[in-house]
Amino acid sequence: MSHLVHLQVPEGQSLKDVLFERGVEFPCGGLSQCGHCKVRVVEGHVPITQEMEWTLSPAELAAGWRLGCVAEAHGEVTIEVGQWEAAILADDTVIGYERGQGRGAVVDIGTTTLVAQLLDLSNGEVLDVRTSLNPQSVHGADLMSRIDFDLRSPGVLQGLIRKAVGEMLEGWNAAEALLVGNTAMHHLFCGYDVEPLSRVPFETAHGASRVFTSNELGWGGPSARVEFLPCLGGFVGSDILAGLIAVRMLESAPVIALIDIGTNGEIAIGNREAIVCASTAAGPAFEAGRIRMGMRAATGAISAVEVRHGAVRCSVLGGGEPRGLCGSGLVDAVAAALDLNRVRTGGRFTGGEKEFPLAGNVTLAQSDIRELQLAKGAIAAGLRLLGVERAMELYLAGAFGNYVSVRSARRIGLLPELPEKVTPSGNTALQGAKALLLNPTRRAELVEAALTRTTHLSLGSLPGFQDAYVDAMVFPDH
């Protein structure tokens, strides 16, 4: 049974952007080179690019399929996610696949966004994807934020995430839900006392797995089992448990490493051996928070900026007229201004200038490139200090990972020169959760895995923090 989409998406407007808030992988970075987020046009009309003639077949693309990444609907259209077809592991994965009965869900319960899956359990195939934003949001944009509201008022985070969770589940009869999100979301889902996240060293108690059933939750339908799986450590959360599954560092011979960027910077870097993680506080700024003209990346975001024979051309989310400056956007700006030699490495703008113009009337200015600064320094540093450099390979998770250009990544400083195979790798918190929710079995033994081989460690307590911090501010000079 294929899974079918109806969207609405703006003339001219990239297929890309819509696809993976609902759920689609984009392996290879949306560089059109993988082939592995085909979607076929069942109503409506995607015309056929240059990349889709090289990736696929002249068979394929006369049945109707189109590569995700560079596809451009042109009014409404019904599309069916090749993505979808088969079961979510392959058969050539460590970990396999057991044939269930029934339906289970998934959920990333993310600081700004939330993403729900439903799946079939006697094939894995996605049946259904829900996306909504985070609506704790309204009370802080960074998870302290949020932490000292909880402190204030207590119980009200807790109300609108189990609200907004069981909502996106109505009506999936899921025998089963596995939940995944940082630290801060898992103890304001269950209702655990945040003040140890507080303060230093922001370490808790109350990290294990909590089993609810949806009738404590109050969500309505048929009784359900409702799991959010187990903290790693610190703000580490299950997440990056799950990523850890998703990237098979459990079972990789080789070093590799995981970050998940975004208002908590998580790092994971190991193999089969033994891992290490971490997590440090970038702040908004990867979202655009904070950033003068910053908004999500929705229409009129400027996604993308490059130099060309010495002009700034930017790139803008469903092609019209510019608003603001996504993440992304913001990370290309800055690499393009120094390119340009219009900041200097120390962040300052050249010539007493106050702003970058972009385009329209969008513009980078001072402070957005101090809170560029702070984010790109506290990822850099905790990089540097959990030896990234010793991965053969870096996976890069979520939505600001998928976008983000590598090479403006480490033209400002955010990632390092080495390892030099960086992989973007999509939301691994679902995908990870997925190969839970799909081998019952193993489930228990997999997690204990990553959570005996894990050791968390404290990014604030260990010397030399607060200088690779300060020298990790500064823009590198070349």
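Whichever C-alpha set is largest while still superposing within 1.5 Å between the two forms counts as the rigid core. Residue numbers count along the first chain shown, from 1. Since we're looking at a predicted model, the values are computed, not measured. First, how it differs from the form predicted in complex with the partner chain.
- Once both forms are fitted on their rigid core, the CA atom of residue 57 lies 2 Å or more apart between the two forms.
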The other form holds:
Amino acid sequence: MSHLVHLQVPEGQSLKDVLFERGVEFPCGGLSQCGHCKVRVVEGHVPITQEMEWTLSPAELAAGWRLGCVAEAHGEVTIEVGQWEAAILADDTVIGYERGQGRGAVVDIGTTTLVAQLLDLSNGEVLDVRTSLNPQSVHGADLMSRIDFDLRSPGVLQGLIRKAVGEMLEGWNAAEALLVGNTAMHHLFCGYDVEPLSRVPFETAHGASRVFTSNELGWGGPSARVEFLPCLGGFVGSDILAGLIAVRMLESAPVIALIDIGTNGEIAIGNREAIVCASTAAGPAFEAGRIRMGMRAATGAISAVEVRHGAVRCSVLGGGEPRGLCGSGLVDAVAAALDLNRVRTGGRFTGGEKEFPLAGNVTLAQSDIRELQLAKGAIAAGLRLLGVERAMELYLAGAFGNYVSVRSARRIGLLPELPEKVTPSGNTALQGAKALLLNPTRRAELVEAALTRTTHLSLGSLPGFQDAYVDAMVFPDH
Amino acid sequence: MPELQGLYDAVVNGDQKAAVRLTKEGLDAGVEPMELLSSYMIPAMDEVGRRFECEDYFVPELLLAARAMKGAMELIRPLLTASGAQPAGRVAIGTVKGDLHDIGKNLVASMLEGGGFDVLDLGADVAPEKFVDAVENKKVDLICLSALLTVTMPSMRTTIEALERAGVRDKVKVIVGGAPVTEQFAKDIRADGYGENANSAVALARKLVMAARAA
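Form predicted in complex with the partner chain, following the form predicted on its own:
Everything in the complex follows now, all chains and molecules, and the chain you saw is the first one.
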């Protein structure tokens, strides 16, 4: 029996955004090529587009199947998510699956967004999904401002996050919940002192996994086991540990790389022998923060820019009048300006102009390029110092990885030319947590293997970092 | 006589090799080290600062110019010291305790050096006692404190408090800077000034040192 999800698509958001927030993956990066994000519409109206006709069969379309990545919907819809149905049973997976009983939950505690999924332990199906904003956000958007706030007002953030996660799990009757998040989220949830995370070398003595009962967290309902999985080191937390499991780095013979790009970029590179990981502060540019006409990916945002016959062509979410630029649009816009020789490799507009027109009233400002240089320089330097060129394949986790054009990311030097294979992988934190939840007897062994094989490097303290960072701020010469 | 205008261009364009070569040629041809510094290198760093202010230059160009300046200074500094030329002032600079970010600090250090200051670079993650020591034993006129993180800004306050406790606060001027630092914060922690960027830090340093000497 398939499980139906009732969704409310807010004004100005696409169905893709709503699906992504609930943990639906878009394996081809939303290019409507793979069909893996298909959803069956049970109630509500979702029009068929040309892309859907190319990818889905007439029989599928007639049965109500649509492509999640290009679907337009307004208001309320009820859908069935294809990839949640027995995906784990059907796959040649990862680490197999143990038939259990009852229900379990996984929660990805992101700095910005919280995602929880309820799973049927007897068959691995996703029964329900809930998302919400991290309520700590009102006290600072990035990790450092949260840490700063907690040092000045101890306990407030802990109260907020425990309450929010408790509310997400309410009524689910899950016997167990696995929580993943970066080291700051781990400490703020568990109630450890964040002071060691506020200064060099940013290492904590309290990165281990921590088990609670739901009662001791003040949550209602029957008692459940709640475990926050352990951190890998520095700011690199259990979200990346789970990611290693999702991309099978612990079993891989060839070296592979996993990178999660947000305000903090986290990188892990290795194989079944050894893994190195690091985090690097990118700032908010990839989420269009501190960008003059920056906005989130909503109606009116320029989400893609390409060059056709020597001129820029912009795609606007929702198709209407362009109002601003979201993260993927920013990367594309700078790549286009480079292709048209409007920006020098140093980042300055060629003719000394102050802005680059995109569409309508939306322009790219000189200062926007500078913000992007700082952000991409931090990630690119981290990738280089960790030796990304050794990797056979690069997995791009997180929302940004799902939306950004790999070609543009390479053009601006955010991603290296090698490895050639780059795979957008969605929320690998949630995927890995699910794999651990569904394999209770192998869980401890897998977590232990991830911890013992992974070495955390503090990029800032590496002698070559500052030079690599400055070098990586420059755009590649093409 | 070598083409010394090329030295100016080499610094502005961040060409370290050319800057070192032209400095060497100038010195070999008998040009006074002070002349190289004040007629070519300092104006070049002023131009770099001006280009940064008007957004023509960004961090990479600034650092390249600083590297070129540094290369040339290594040839000139010993000669200046030997000739007993008076620096614009003695400065101790460092990124405060708990913070490893030193790009901004390095920039300010190079710009100060370009501005004719004798610069003692204490590095990153510098304990308050080291700044106290610089005042007590190195006779610095000015201390420059850098921090990039909100969470390490309190180390600036601790450093100033350490200077007060050691009884040397009135012997030295203290200026602060770094992305999260503000004018108001500088006032709150009783610093003598706040530099918004590398260029304004040099102007501020000159003003404070001159005022202190006049007093």
